[in-house]
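Single chain ahead, by itself, as structure tokens, in the form predicted alone.
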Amino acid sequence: MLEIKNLTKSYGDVVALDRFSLDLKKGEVLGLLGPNGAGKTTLISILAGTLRDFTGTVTFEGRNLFSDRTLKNRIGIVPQDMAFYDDLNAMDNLLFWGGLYDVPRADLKRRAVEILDLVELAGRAKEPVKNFSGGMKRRLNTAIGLLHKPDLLLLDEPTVGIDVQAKVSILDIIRNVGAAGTAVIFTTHQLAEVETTCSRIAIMDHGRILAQGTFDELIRIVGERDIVEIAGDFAAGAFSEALRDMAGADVELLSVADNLASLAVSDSGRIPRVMDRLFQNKLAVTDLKIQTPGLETVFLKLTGRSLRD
């Protein structure tokens, strides 16, 4: 349905996309993680039309996405930022939207009480939207984007500085959405939504995607190991030469750096041996850490750091 081919944009000498390429199929809700800076805002921007200069390829259903004008209203976009007024109530928010994007004017109100009932804001819907809490808010700026059935949906970062139930609320609406065919492209640097909620996860860095499949396939990189973060008084050299001789397919150092490193083991009776070696280095260690693989520990693998960093 949506095939990008090769996309670059930098901003004078930080490149935000590098020859980014991905396929996206109808109903297929793709989790784009990822963190601030790694490019998924540049994307999200560009599909939506609002950014230029860039080179590569776009194409959606075999048309090019930029030069076949009718496609635009094919699509529905979430923004980070709020895109509604505030003195309008949300009901008027969503006949103003709706106009902009052609929805037939006999099909506008229905569509809009739906949309509003789908979102949970129908007890609302004569309200003066600045009166509403976060969460509403982002509950209407999803409207907004579903409000003319989409084939393509693109949230940037929809669950934002909101509350956990409005956060649940937004995911199942996205979960939603894909099982009736729309297919959705979803930005988050938050590792849970994409695990409930997405058929297909990317993990993006530096304008690339490292790796991208369902969540057992991107497990499957880091493999059945466990993950050790080890805390203490210690140089990052130090760290890396004391356990040198240890790396190996049992011990693999995943990232270090000073007062803080990750290992990847192949069970746990490996974890004393390497404590050992550590204090044998006169090594302070101050906290030790044992989790199970994760989305978390496949980002750390790829990229050397947290997402979290």
Contents of the next structure:
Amino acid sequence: MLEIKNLTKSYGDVVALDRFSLDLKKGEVLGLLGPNGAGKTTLISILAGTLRDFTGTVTFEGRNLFSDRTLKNRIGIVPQDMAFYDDLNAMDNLLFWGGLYDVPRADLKRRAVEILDLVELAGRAKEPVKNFSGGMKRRLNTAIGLLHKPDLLLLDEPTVGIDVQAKVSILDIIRNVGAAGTAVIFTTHQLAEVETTCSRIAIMDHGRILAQGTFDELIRIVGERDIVEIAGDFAAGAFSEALRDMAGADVELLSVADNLASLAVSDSGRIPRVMDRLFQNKLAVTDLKIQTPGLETVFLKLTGRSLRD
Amino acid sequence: MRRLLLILGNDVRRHLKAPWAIVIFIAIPLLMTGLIGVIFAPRSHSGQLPPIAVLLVDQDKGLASKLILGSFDVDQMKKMFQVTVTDEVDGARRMKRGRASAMVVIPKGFTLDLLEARPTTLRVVKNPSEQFLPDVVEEFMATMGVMLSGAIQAFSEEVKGLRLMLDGPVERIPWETLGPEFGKAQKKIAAAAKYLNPLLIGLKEEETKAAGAKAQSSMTDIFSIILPGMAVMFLLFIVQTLMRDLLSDREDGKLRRMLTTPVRPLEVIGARILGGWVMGVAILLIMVAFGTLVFHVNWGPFGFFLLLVVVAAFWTAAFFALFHALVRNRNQAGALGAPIILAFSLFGGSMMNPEVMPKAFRAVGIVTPNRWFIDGAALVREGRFPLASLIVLLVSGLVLLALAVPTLRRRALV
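Same protein, the form predicted in complex with the partner chain this time rather than the form predicted alone?
Now the full complex is given, and it begins with the chain already shown.
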């Protein structure tokens, strides 16, 4: 449905998108993960048609996305900003924003009622938006992007600054929209959100995709072993000696220093046996940390930095 | 075009939902016009001073004091002075209460002193709370003093006879001695009459007339002069407020969101400029309606004036389109907008009559819309077509628009 090839955009010397390429199928929900400055918002802005002066191609069902203005009727945008009129009520906002798309006048009101019901704002339709809570405003922001039933929905950090209940509600909406056949690109900082919502995840940094795939595919990049960190009162040599005959495919000694060691364990059932062996050798253990593989690990491995850096 | 009208309609609906800013901006010029008109309008149609209240205390009760009293009774003086004869105690009480502009005290023995050519004094007590009227009384009494002194000196011989008349019963006056004195007086009066009747120097009251000026300005005329200046000043304020959406939508992301829809940048810009223009015309017409109903303002031929209103509102919308294209944010617009409007109004004649402005102010005023609107309105009031004002406002408005649209378009897409 959507094909992006070698998209490059620079702001002066800063390269925001660097030969960025991506394919998106109908009904696919793609989570775009990346730290601040990774190029996520630049990508969404280009796809939304609000940024110019880039190179590369973007085609939507084989047509140049930017050559035909009517294609905008098939794209829905949920920007990071709460972009609507606070002094109008929810219904008037929907009628105005929906009116800017080519939604037939007769359908617009009915569609607005439906979408308010979907985002659980039907009871507040006639209330000025300035009275809404942050979560309600986010839901209205999402509703405006969905009003004209887009085939491609772009959401730029739609869950920023809202409570858990509102976040769950918005993620449910995104999942349902994807299930109904809309292709979705959804940028976020939140690993848990993409794990539970997206059918595909792309990790990007410095304007490029570093890795992409389903959650399981990405986990395989770092392997599926638990990382065990052991702190205590021991010498590095004594620690290595104690575990010498256990080292192999299941237990790998990643690093050993005096009083601190790190192991990779493919079967978590092996961890108690490792601890027994250390006690038998009278090595004092004061702290034990087990890190199961997740997107944070993947992200750390791919970018060398934490997602929130 | 459909989307342009949709944005325009949405803007109007939003502003009508919170109309207080507009209501205040409409009410202020009307109130100011009313206040200024009431304060500075002429008090009467003739332009004359009101009668001056004078208290007269006659302690002399002699011939000369009667002469002074009589002088206030002449027709011309009756219009000018409202004289009340009283005693000094009552006069002082009335003066204390501010009931008169001045109190004139004719001292006891005033007539005798005059006849014997002794210096004497008329006392004028002035009301300190009044600015000009007591001075008029003082001047009048000073003139009266000069005239009496002159008369006594000119008729010094004859006055001796009068003095004798006052000394005792009439029966004791030796009439044979008075005869020649009265004879001389008769000759002097006859000689004086030759020059005094008719008077060689006459006084004719006349007012100058400037070209196109009316002989008298009424209250309605004052409102007609003030309101156009006030209206154009507040038109600038209102249109600036209404067109601030150009900035606020850009700053809070609504403009970006609009441009993700099939709407074109030119449609958004056009809606805002058209909105400022249409709402500017509507607001000016509301002011015109109020001016007509409340102040009975004479605008002149309505068609001419409507044309002037439409063109002035267009200029204002074009100017603020460019202004909002050039400023960085709402704070900057707020900080720069008001001083620009006030400068336009000061130099353009909204705050004071251009005729009383320093020359330099008037020269600067030519580049302001206020000046051209006010001048145009003055011409329309006289029934003339404001061609120069229309041409200047329209052409400069088009230039502003030509600069504003590409600048706004460029900024919308950045």
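Each form is matched to the other, and the largest set of C-alpha atoms that superpose within 1.5 Å is called the rigid core. Positions refer to the first chain, counted from 1. Since this is a predicted model, take the numbers as computed values, not measurements.
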{"query": "Exceeds or equals 2 Å, Cα of D23 between these two forms, core fit", "finding": "no"}
{"query": "T41 C-alpha moves between these two forms by 2 Å or more, core aligned", "finding": "no"}
{"query": "Flag for D53, CA shift 2 Å or larger between these two forms after aligning core", "finding": "no"}
